[in-house]
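The form predicted alone is given below as one chain in structure tokens.
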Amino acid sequence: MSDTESSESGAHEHHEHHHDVEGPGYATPQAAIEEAERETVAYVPSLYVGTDVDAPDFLSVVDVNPDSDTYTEVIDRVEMPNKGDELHHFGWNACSSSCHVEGLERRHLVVPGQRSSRLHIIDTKDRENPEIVKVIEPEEVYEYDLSAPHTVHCIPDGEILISMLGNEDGDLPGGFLELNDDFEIEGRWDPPGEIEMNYDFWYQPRHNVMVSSEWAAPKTYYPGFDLEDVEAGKYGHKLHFWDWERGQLQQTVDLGEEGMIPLEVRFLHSPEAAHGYVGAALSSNIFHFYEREKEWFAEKVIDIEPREHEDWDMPVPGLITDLLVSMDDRYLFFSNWLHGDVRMYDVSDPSNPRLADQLWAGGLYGPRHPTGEDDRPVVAGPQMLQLSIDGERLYWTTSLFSTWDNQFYPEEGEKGSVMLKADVNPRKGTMTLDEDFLVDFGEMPNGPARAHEIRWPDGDCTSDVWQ
């Protein structure tokens, strides 16, 4: 049997089953495609670590309904109790795998500091007037020996779970930290020590696995990026498959050189699948990592090249920083955070990604005037992506992290950020840039800010995930 026909057939299952059940988000993912309505607000973290703005962090909420009379504007900032905690990745604190929990809500979002691993509770009961209803001490988080959140992922029945990247000090190993549904801390959810590196990371219920993926201790990136530290070990190339009930670490799978620094790790969304591909971003390459008689294997199927440029000593790498797969599971989306563009592959069959389109905007290759010469410039590559449920609209931002912002695009802290968007047709594997959307983080009350990862109230194509 194909993974389309048991798709299909396991989604039915789940579907009926639970078709009675009143809880969050929706019982298949076709579901989310036929029900969920367009998103009208966008809710990004924006940032001053590494500006020259003396002010907190801030969530804000971006006006992404072209009816409206603030369409691409920031309506509303949700302004953090202290400074310098560099918001990065955050998550809702239910999603559809939580969807047969009778009366829970996807509701509150979980919005770590990157430095500070202070964790802030954010009520969006009114979605265009969220607030913070708690906050989470990093004291409170070292308890466990634990610093440095990255990745939110809602688990069935309320939970919380949360990559950390370092111990207490900001050294290896990391780990990963669980939030009960009051939002207090339920205690580490691995036993510690079963990897030396965390970043990000998926699970499939299903199949009774999680994949997590390698960055580095956060005193290694925090300054920056040093290509001494890769030639001295410091960065990861390995892909963890965990046993998804026990926490217990089951297998690892090397990417070796081809496979440096692997980020963002997404299954298919059929909760089926046993498919799923990681963008290895300093290597620029995508591996399609699939289960075989209980094995998990990874093979490379994209390759980036490098490209010379007059200012680079080296070839420039792509450096992959994001990628998400469709709803449908049929479209695989990346940013090339240096060249300056997104990618969209057919993967219809999982193994064999199909080049689409591409198209390109800022970066050190692409228009710095991507939606006009009249328009700010684009002081940075693509890099945060995110795509309606339909399939039919593409955002990025252009922050990375701090530092590495700095090094690479030092203008991306004096001119802040953007959040732009392309118009995707799937029946025709296209995506064409809409000139008239450009949000700009640079126009903010208390001067640029960095703008980072997307998410809509009722769910996205990086954080749900099925039963």
Second form
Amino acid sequence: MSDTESSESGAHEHHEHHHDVEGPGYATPQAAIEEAERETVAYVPSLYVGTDVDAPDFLSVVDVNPDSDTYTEVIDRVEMPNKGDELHHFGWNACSSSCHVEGLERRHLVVPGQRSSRLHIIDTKDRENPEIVKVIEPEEVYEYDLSAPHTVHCIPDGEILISMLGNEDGDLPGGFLELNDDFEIEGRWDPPGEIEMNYDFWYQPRHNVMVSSEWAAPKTYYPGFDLEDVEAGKYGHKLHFWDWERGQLQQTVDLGEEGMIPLEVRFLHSPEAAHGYVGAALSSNIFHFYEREKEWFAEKVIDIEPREHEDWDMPVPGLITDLLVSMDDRYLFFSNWLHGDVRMYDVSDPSNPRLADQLWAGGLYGPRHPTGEDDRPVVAGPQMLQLSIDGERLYWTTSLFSTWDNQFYPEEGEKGSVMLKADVNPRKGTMTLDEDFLVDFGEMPNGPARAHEIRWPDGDCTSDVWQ
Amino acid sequence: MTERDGTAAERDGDGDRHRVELRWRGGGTETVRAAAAESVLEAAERADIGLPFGCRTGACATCTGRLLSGKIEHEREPRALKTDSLADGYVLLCIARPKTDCRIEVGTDVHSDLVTNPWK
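Switch from the form predicted alone, shown above, to the form predicted in complex with the partner chain and output its structure.
Below: every chain and molecule of the assembly, starting with the one above.
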């Protein structure tokens, strides 16, 4: 990996970070790569909202240990106490950014309901049999004039920050809700009204910056996607850069027409890096954002061309719905949910990504039976991604959001999601679909379920930040 | 206020409790009685009938139904419905209170009427 050491991002120029106390996580991204054990279980929010299955959503514990008798099976399901949540994104109470906080453990998952605004706290002390230990009801969240919780990040002092996409009524503006280390609502992190739309966020403490992106008002995206709403300006196209310590908005970068619906934002993992990426779902472009002389810039670096499809009247965008950066900051992976491909780019030079490899599974153009003709069909495209800490195994699920799934891939509600995996060779820059790996969420006791984000107990490439 | 043509009995109702007939597109009907302060969703839940729902505040449209006859009142603005969908009789069952006896089309299929695939 010597080529990344000389990269502009300074991915491996770790500052020696001396810790007087022991906390959760790893001292550096490189330490994570070297010290983390292979993932054996994955946590995956699984849901019934938007189907005729009359049951609560649940958190799946998926066995990803190839030496286990129950490999690729859902070995435990943590049912939510209520129906109607739409579990979506979730996060840990602690990560490597709080590695200096003595006594803190990476043990509790904060699992929000996107539609219900309910926040579930799940204890994973027994990692194969986690249990709900606390529920924050929607009414408590509404008191802060916020709703629709999305991204959950632990923050360096042991507290937890959650991006909230709407106000109490599902309108704009959204904002950020802070929980303390006892999982009580501490209050709003941001002064209300700094931003209108909200979605994902990521912070980089050494640069005193947090970046946030934009989806739309909950009432706009909840019912499904409508091009008229795009034309009416109801969908986002901006990135917001915040003063991380003060919680104040410092700069907004408008990505324009080519940056419609910027969803996931990822900084490089090196705490020294002032580079990151965002995927604009609708316009299907990847933007590289970076700081130069205290100012933030964003440039389009990857453009996915729309494609004709015989059953569709208009050229279909790729719809980039998720992206992530490998722990060594060398590769960028992203998914084209409508086209049906996963791409791997070498980002050793962050402003000039180079396509390394691409694979197809499901979607509109990929094979319907990518893991074998006898296996169940993949009825949607690659969506939420997660990479092993060592960068050698890329996993993904296929559900985006219940109403959007029903619009673009109506079969997914009947057959459920799958989770697939590719073996990655970081030395050669290649991906190979693992045809022996398929987790079938169509085979759940209450009926077929959708599956969304993926997390490992020991941290992963989309939740760990270094201070 | 959303109103559909109905029978005399449906218009009159039964005091402040109204009969609500729930009809699924795939077949099957159930009838529940809704008290004055009760939404259709609450009345169905009390009768152990599962209807789709999400936010319970009229923002998300997961619980969309279509009023076939009778009269309902949304207890607050049905934010997730566009004006033309409201005019077409779509209602949000989490905040819809029957004002007369009603017949309502329910189930997840109804919601898919609201938005179509824009590329098809």
